[in-house]
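First, one chain by itself: the form predicted alone, in structure tokens.
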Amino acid sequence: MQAVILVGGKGTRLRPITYHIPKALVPLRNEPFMSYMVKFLRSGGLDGAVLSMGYLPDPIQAYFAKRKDLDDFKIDYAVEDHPLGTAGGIKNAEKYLKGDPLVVVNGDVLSGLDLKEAIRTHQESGAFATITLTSVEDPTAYGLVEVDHEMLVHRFIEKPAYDEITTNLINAGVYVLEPGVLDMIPKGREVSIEREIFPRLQEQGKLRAYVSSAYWRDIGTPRSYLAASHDALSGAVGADENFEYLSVDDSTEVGKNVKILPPVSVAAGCRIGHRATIGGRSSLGYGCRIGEGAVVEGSILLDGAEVEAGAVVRGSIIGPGARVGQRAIVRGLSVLGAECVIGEGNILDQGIRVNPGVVLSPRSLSF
């Protein structure tokens, strides 16, 4: 069986970063995300996928090319010349689909979904088309699918208010599809198969849902793509013991669930992730710097990225090769776009974005 991953998208709820980097390859625990995606498709038994790939397609390509684990898993790429939606972008990808069923995963969703337990229950039932189904503690920020006990899919709600809750199943972003579903999907036009498609599923009966209640995140904004690092850290999804730590000094505090991919360079009296924090695990990416006397707390550096001594960063994404001056603070969901400078004293919060290649000036403080 293969998969469709849909990564078109231009990741625009986690720009700045994403001007430089596409979704598909942002890092948790400083592994691109395409690699937990394919591990959570072999775990269901499949045997490749194609990559229905819009913006940035280039880099995915060229990590998937240095890949060297991937003989028993092929990986073939539809690229769209235009924007296609999520099912024109299933379709795009048919010529390389061998007309069995297949697994459609929107490509920034991490799961501990049981894929092969989906997959078996969508044979068993018969269904024309599955939709996996996970809960959600705020169901006003997503839209709602009702069940019945048979798990046909009754309706969808789209964005309720409170009054208009009756569930709090969401799209969990995982598909199984007969290869039928691609005879309804018009060709070389954007369609969305969750506006369009399924729909016209639910309307005829052919709709059938597979809740988990598996650990289920979208990585797509800086609020989640903070808490799917803290959660990749601390083990809580895709566990892997091979942490790794950095020789320093008795004054610099490391937190033990802080991920370093050396070199990196650490000055005296730093503290990085300290166990002491809540939600401070923190990933330091390739060839970051931190200076004297820094905190570095809950975040996200990538590679290159340089904290000067003083500075704070506390709850906040920095880009590749962006830079945080002496006494700077960054924190609040903020976010750092590639190759950008905070000045001296500057402090950044609630949410500020700097796109790529941006300076600001020193600032006088007094601390």
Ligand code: GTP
Contents of the next structure:
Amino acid sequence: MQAVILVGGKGTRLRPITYHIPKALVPLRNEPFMSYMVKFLRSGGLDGAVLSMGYLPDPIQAYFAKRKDLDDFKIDYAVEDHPLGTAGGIKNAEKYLKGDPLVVVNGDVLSGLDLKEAIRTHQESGAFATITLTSVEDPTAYGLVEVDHEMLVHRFIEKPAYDEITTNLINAGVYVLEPGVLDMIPKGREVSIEREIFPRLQEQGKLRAYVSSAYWRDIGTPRSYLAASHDALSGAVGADENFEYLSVDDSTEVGKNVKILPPVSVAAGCRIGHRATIGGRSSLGYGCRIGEGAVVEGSILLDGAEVEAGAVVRGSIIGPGARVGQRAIVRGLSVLGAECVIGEGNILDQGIRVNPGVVLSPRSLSF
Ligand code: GTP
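Please give the corresponding structure for the form predicted in complex with the ligand, as opposed to the form predicted alone shown earlier.
Full assembly next; the chain just shown is listed first.
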């Protein structure tokens, strides 16, 4: 069985990181996200996937070209010249599909779902299309999916107010589709599977649900990306025994359960650790440099990021090659783009986003 992985979106909610790195390749525990996706699809017994691409396809293709362990997992690439949406992207992949039932997955979903079981349920129920659902604590931020006692989908509710909440089940972004679903998708224009195809299937009584209580998260926002990174670091998902650790010298205070991958330089007296409120565990990419006495908590530092002496980074994402100057503070879900420079003494808080290459001049400190 083949999969279509939807990776053509612009990832606007994760900007400025996604100006340079497609969401499909943002790292979790220093492994590009697609590596988790391939593991997930292989766990379902799949033998190949078509990457449905549009935005920044080249780095994704380059990543797969470098992987030499995929002889038994065939990858094809269907590249759009303009965005075709989630259903249009599946249609555009049709030329690489063999006309069998297929799995479709949003390329930003980290899932512990039992994919084999979901496929089996789809086959045994004789469904035309099966949508997997997961439950969330705060359903107001999502589109909800109501099912009846026979697991037929009977209503979609877009971003409900509190008094409209009748379920906490949401679309988990993993589908099993009969090939006939592709015939419902018009060619060459933008089509959304969530807004156009699923409602039509639901009206026709052809859309079934598979509800899973397994681990699930998307990585589409800074908050959820930090949470997914924490989960990958803590082994809640994608555990890997070949994990490498770097020992840091005794003068460096590294928080409990912090894992640092080489080559990373950490100066004396730093605190690198966990933050319970936002961000969880920290992850430092290849070639990161942490200066003397700096603090990094609940954050992701991408490759080559630098936190200079006395600076503080909390609950934030620092883009590749970005530099946080001496005694600067970056916190509160702030996101720094590639190669930007936060001059000495600046304070960034409350989800500030700094575009790639921007240089903030030093500020004199009043404390
Ligand atoms: P935001 O701009 O932050 O909403 O991100 P996004 O558009 O990348 O992601 P969204 O959650 O809206 O889309 C779900 C999945 O579908 C993601 O994995 C996207 O990469 C993918 N996707 C979205 N739009 C397209 C498209 O036009 N073509 C293709 N092939 N994939 C798409």
